[in-house]
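There is one chain below, alone, in structure tokens, taken in the form predicted on its own.
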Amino acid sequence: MRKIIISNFKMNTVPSDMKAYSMQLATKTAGSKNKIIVCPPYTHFCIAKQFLDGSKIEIGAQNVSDVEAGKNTGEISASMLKDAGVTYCIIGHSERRSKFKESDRLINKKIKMALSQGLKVILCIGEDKVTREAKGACAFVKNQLDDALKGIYENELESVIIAYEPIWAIGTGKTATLKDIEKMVGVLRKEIAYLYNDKTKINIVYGGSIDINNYKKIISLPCLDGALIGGASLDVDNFSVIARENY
């Protein structure tokens, strides 16, 4: 079953990293049937654009910004995500709501921002710890699913992969369990024909300590559309492995 494995590089290598990286990527994943999205760093586009040209790759960004124009000092607008070659963004990851303070409604902001200029959409949502311990992890995602979401109609959904990122396991070494993970999915799913109808398609990814030892029992849920790897997504041995699994 063809599945979506995306990288999410944070900040960590450098531009000239990417070079050997991206060719290396390409010859291994070579034939694979799933759906391979590399998000480096903003400064290492050029170079991965150029080396995983030809090859099926596809380029996202980390993060957006809110506004197309104007001024704004450092940040990056969706138009010239999409001019240097990027096809996905990442908004929403928990480092950004809780390092930079990003509320559900700029998350909001933002995803319009980039459907409206092409881009589509990696939409992370997950509880933390104290949430999940008081019980409170399904409303919690619920209500930043329907924050995120608002005022963004069906036919965009098309562009929208949702991430679910369980705060408490990413970078912790502990993954969900398989049943929390059906159970979370089935949540967001229920919440989506809510929002919208029973027919509505999305896409639902995973992420959160996602390695070499446990992927294939993650991604291979048969509820699961692919995943967001962090951390092992750096060693291009085993990120290859992982994306040319057939699933």
The other form holds:
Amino acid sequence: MRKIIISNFKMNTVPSDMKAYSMQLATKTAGSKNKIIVCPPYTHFCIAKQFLDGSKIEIGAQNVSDVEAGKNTGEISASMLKDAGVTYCIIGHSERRSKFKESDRLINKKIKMALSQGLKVILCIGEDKVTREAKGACAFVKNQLDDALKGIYENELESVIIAYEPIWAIGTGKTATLKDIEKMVGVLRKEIAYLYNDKTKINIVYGGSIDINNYKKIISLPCLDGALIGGASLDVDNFSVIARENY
Ligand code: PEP
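Right, the form predicted on its own is done; let's see the coordinates for the form predicted together with phosphoenolpyruvate.
Full complex below, order starting with the chain above.
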């Protein structure tokens, strides 16, 4: 089955690492049926574009501004990303929500801005440990989804990938169980059916401590369309194995 495999470098590596990474990833995944999206830091886009050219690998950003241009020192706009050859952007990663205090309202604005500029969106959704332990995970992710998709039309959802990323699983070495993933992805699909209709299609991937040892059983889950991989995507050999796998 064709899956979507997304990397998130976070704030790791330097631009000069990107040439070798891109060339190796393109070579090692050539012929793979999967959709592969690499999300390095902004400074790497130009090199990534140059050395991924001719491959089907797409480039994603890890963030985007909610406004188009102007007096926003340090921000990056959707049109800048588009012009730099970027096709996707991650919005609402838990690190941005917690460290940079990004609200659901801001995330909704960012999604609208990205889509209006022709960028596709990887929307991160997920509960923290306290919420899970208090048995509030299902209600929490439903709310996050409702707020994020306010005013987004059904036909725009083909440009949106939802990444279910429980915060307690990100970078901790402890993935959610297969049962947890199936349950939470089911909750998200049901909410999409409620918000739109039961024929509405949306791609949902899982992220949180996927690595070279556990990737296959998680990504092969029929309820999942793929994976978002942080730490393990920094090693191009490992990421290539995961990205080219036939699921
Ligand atoms: C992430 O950064 O979104 C992520 C899933 O990281 P990791 O794979 O390292 O848990």
